[in-house]
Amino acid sequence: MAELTALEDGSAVRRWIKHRVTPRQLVWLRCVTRGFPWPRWGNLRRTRPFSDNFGFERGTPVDRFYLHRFLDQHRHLITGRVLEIQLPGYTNRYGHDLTATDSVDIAAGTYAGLTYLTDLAQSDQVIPDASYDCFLLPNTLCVMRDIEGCLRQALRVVKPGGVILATSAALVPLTGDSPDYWHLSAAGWRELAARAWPGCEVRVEQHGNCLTATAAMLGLVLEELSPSELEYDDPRFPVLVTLYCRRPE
């Protein structure tokens, strides 16, 4: 009986508190009484990011940590005849024993030495079949409108045994100056890859955590984070998704 009275008294106290404090104060009370951490926002409490340009003017955007690590891990595959979207910057940076460094873009003027001016999804009559050992698609899948068409065409142009190395943005700001269509999780990209790359060896992984995702959204850069903060992966907070595809021999 005494225990029941105590429970009823406790419920009455909680009801009394809820009617006399604001929702914000109630959250603070819960955190204090239950030992939950309380945020110290400082200058992170803002509705505008520190950078409107992904942090380029501050340093290196956070997602580049995962992109560069991915390409470095696969640099042994970036060899022979290599095709890259837009310009062959990463081909030259990470490739070796190169016999061709070609490029493809839908828009003229981005690179003076552009090899193919075409929509990748409609490139059947432009880029030859099975002509490349490696196709690099860094950070571009999210802005391709006909994404399945692009994935199929990417597979068409690599040789049997050739590879596609691609990355796509997840929890980062949208480009803003052009349509940005596909910010998918690894599970979403696996579904697309299964349809566009049947029978291929495919590996899809996601990289990032709540801190790096927050930093990316705010326009902070990887130089402002520690290596341990960047290297920790939490599958709930992907900053970048990486895709590896090897065409069957």
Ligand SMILES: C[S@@+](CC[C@H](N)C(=O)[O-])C[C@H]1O[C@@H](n2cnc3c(N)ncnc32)[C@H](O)[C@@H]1O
Given for the second form:
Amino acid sequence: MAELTALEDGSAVRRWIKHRVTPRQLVWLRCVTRGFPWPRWGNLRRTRPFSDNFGFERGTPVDRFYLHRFLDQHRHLITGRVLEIQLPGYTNRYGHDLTATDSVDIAAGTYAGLTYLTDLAQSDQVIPDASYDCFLLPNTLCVMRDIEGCLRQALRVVKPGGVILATSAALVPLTGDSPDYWHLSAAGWRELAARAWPGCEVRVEQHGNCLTATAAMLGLVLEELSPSELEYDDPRFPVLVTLYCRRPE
Ligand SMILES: C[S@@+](CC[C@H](N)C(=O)[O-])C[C@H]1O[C@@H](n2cnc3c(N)ncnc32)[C@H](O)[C@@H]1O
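How about the form predicted together with the named molecule, since we already have the form predicted on its own?
Next comes the full complex, and the chain you just saw is listed first.
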């Protein structure tokens, strides 16, 4: 009788239920009674991703959708003397009227034609000042240990009026085999850019949503998503951050 009386009060009902169901059943009850969607995990309920290598063996990693679109939008700037981190792969793919296709890397071995073997942050005596129209740093900033030093040097080596086009991973897995330091949001990169590139025209954007971030985390690839799923941006789920910097004339 006392139990029935308590049930007439809503909060008492909730307390009565809470003591009789498991936490998981309680969430299910909330979903049913309040109309929240109930997930069907299928084979997404896993603690290991589908790929340990960003999905490269399946197709094209999700973040490359945003990288390729960014480079495509700035094709007109990838011209003349172009420097790229690691190898001139994107220079050759997106560039035009190229007079130099140089590369820089802290480590030897990945590309036989490497132009400068140096830590970009310590490159004062290695890469000449104001010598490039464009510097490409695709998916690289997050792995540069002295990030402010690297950003300052990147600006030093571009000509007045030249550009830096860079992208950095946010909600994607860490590299794993080497240190991965700076998975920042656009707001974080804006802070660093303001310190390292004062007086420059800077545009920082971020792209992604909870689906593309989940796909990237699980090692699924862009071919498994639709264009509208890839193009939808939710500012809380950046997958890739893009940075454009133009050095003043
Ligand atoms: C993840 S790869 C990114 C570029 C690659 N082409 C891509 O499309 O993903 C990062 C490259 O930056 C190089 N790197 C990391 N820190 C560097 C530094 N401080 N100076 C110069 N190169 C650096 C690494 O050795 C590596 O070859």
